[in-house]
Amino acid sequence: MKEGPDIAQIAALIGDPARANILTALMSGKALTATELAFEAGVTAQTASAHLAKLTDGGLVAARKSGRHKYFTLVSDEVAGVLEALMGLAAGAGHLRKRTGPKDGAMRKARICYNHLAGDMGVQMYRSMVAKGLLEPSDESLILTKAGHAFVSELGIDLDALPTSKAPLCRECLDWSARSSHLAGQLGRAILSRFIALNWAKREENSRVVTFTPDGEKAFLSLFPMPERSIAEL
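Structure for the listed sequence, which is one chain, in the form predicted on its own:
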């Protein structure tokens, strides 16, 4: 008898094209209805409901009711991290969508990955924070240093006031387009929320794209300059 977790069941749930489209749509971090997800998956509402039932039973998606409507979200940051890693694996293996859309460039520059900043700007932020000694990667964790605590406090983030969560404070997430790490976890969420609160950036409607204002991008580049050396050399 084989021992250990059964990855085949999870892989089968993600591997169906319609379910993969549903999960990708939920990477926006927004709670969506079955009707909205049916449109994203390109299937009927009845078929989408059947897929959502399987994803819910499989522990990948959670459902909650609000009034007469039922909304669906990813269960956790961990699920989002797995999906982002799979996107990176697919991109690296050349398994890309045949048709590129007008927002492809914007998606690669800055987008939301469930609840934190991804894309080129997310990767630059992570690399800059490591280079400046604000984050300290290790084999098993990502640590916010003493200098990092002071930095996020100056940015206006109160770490003690963050919502109670099972998610770690800092976590690496593999970026599918840059194929490098960006910052996830509670701090990743808090920093993106702060950018939006400062009106440096906004989320595009019905999209994962995050758009920075000219002033916001200038402030971002001042705080998170691209390090002169690569992370591998640091």
Contents of the next structure:
2 protein chains.
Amino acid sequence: MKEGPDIAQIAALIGDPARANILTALMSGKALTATELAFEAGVTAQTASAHLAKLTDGGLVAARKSGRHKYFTLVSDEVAGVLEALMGLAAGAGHLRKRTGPKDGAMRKARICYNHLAGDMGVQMYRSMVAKGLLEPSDESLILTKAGHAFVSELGIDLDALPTSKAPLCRECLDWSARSSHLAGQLGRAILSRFIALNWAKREENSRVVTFTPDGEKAFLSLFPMPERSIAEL
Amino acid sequence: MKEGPDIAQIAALIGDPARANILTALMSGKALTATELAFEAGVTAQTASAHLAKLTDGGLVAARKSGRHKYFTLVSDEVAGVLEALMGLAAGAGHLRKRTGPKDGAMRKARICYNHLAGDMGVQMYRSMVAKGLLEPSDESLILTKAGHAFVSELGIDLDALPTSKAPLCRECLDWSARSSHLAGQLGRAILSRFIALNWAKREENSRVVTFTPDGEKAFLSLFPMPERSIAEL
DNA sequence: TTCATACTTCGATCATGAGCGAAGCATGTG
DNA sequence: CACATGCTTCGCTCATGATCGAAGTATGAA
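Complement to the form predicted on its own: the form predicted in complex with the DNA:
Every component of the complex follows; first up is the chain already shown.
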């Protein structure tokens, strides 16, 4: 009855407070140095170094040297997805209240999940795109439809300019505050970048909160309207 | 920069091998006794007792006394969802190969995720229902449409007979082998039960594998055809 | 070149928690 | 009632791993 992958090892990596803080800091999507992460974790540089080695060996974190600096990032948005799922469970288990969300309403509304938009607005965007036939499920992954191609081109995203990477273009990511999927993958990243380039939204300095301007939010709601409710609500 | 829920505590609970084995065993959806779980975990009854107390206190597992027996289940399918996500990451990080799945093809194809169908067939069912307008996203959750109501009634599921529970009727659950959503919630459970009642599928004795009969699989594929690919595949 | 900074490695400490033997409590059966 | 079984609690052991001081290596700047 020992079926499937071994989850204890991965969970144990996340289960140390210092390492959890490191991973949470990397959810911002920024590449952070070992010294910065030591500060985030609240431990010395030597302790952080050991932790980072474990996270790297464990396949959760990637490292890149740049002169004397070493930058760390999460390996993939799948890691971010797992952290999101754990956050949802931790938030729920901690309070045992129904539909418990984060204390910070801004985090719930719109925040960075690694490199794409999460929160209620992230979920709304995903659902709107599915409802409008811009995204479509297939047997392998989410597919950007022809209409979707036109849509993102009109938004100002050049799909041919995206890096050739093994990361999928579109991907679901389960949102912990909204308990439903938001859009991850290269397209999710590109869209958030576009919002920021258009000055519709900006990132907060030391937070994962994404703040939309009133005009930006209006434009967002116009582009990604809430899908209509069906008549058969229970 | 200590935003969001504390994930270390939850992850540490999962990060012990004995407790991970317990949780994995409970993914079968069966209610198992403390003695059975001790066996699954490979520890003595006293050790299992301590572990189960931690899982119960931590909000991951629920206990119910029945005479001298005590039965344990996962608290919710959200817990199952987190375990699924961790399994996906563990499978990937363990091998660092692209699109790594489980070793057992049967688990990948169709298996129990707590109480509903998971694997490729679970994902196909979900997507088919969305594509056919039986399930529809709303701002709160997945909604079963009017057409969906008719569909499940015709399948033989009496929605009025489902337990009045705070668990949602429909819910997404991210599938670790297919890396996309399958249907959880009360409806997901009811549908799998219906498949089994119709003898389309059966559960394996000491495994989470769900085996469809040839006729059952044919009927399944007829009811839940694979959504068509859009022309704009990349 | 010297000095400062970023990061890693080593060695030692010690808090933590998993584990089990022993014992006790609760329930069921004959 | 006696005995068996399921489960919990207590006390102790000891392996593990996080932590930091010390020291070393690598890189950058003056």
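Just so we're clear, the structure is a prediction, and the values are computed from it rather than from any experiment. Think of the rigid core as the biggest set of C-alphas that the two forms share within 1.5 Å after superposition. Positions refer to the first chain, counted from 1.
Core-superposed comparison between these two forms: CA of residue 199 displaced by less than 2 Å. Superposed on the core, the two forms barely differ at residue 151: its CA moves less than 2 Å between these two forms. Core-based superposition between these two forms puts the Cα shift at residue 48 at 3.1 Å. Taking the core as the reference frame, the CA atom of residue 67 shifts 4.2 angstrom between these two forms.
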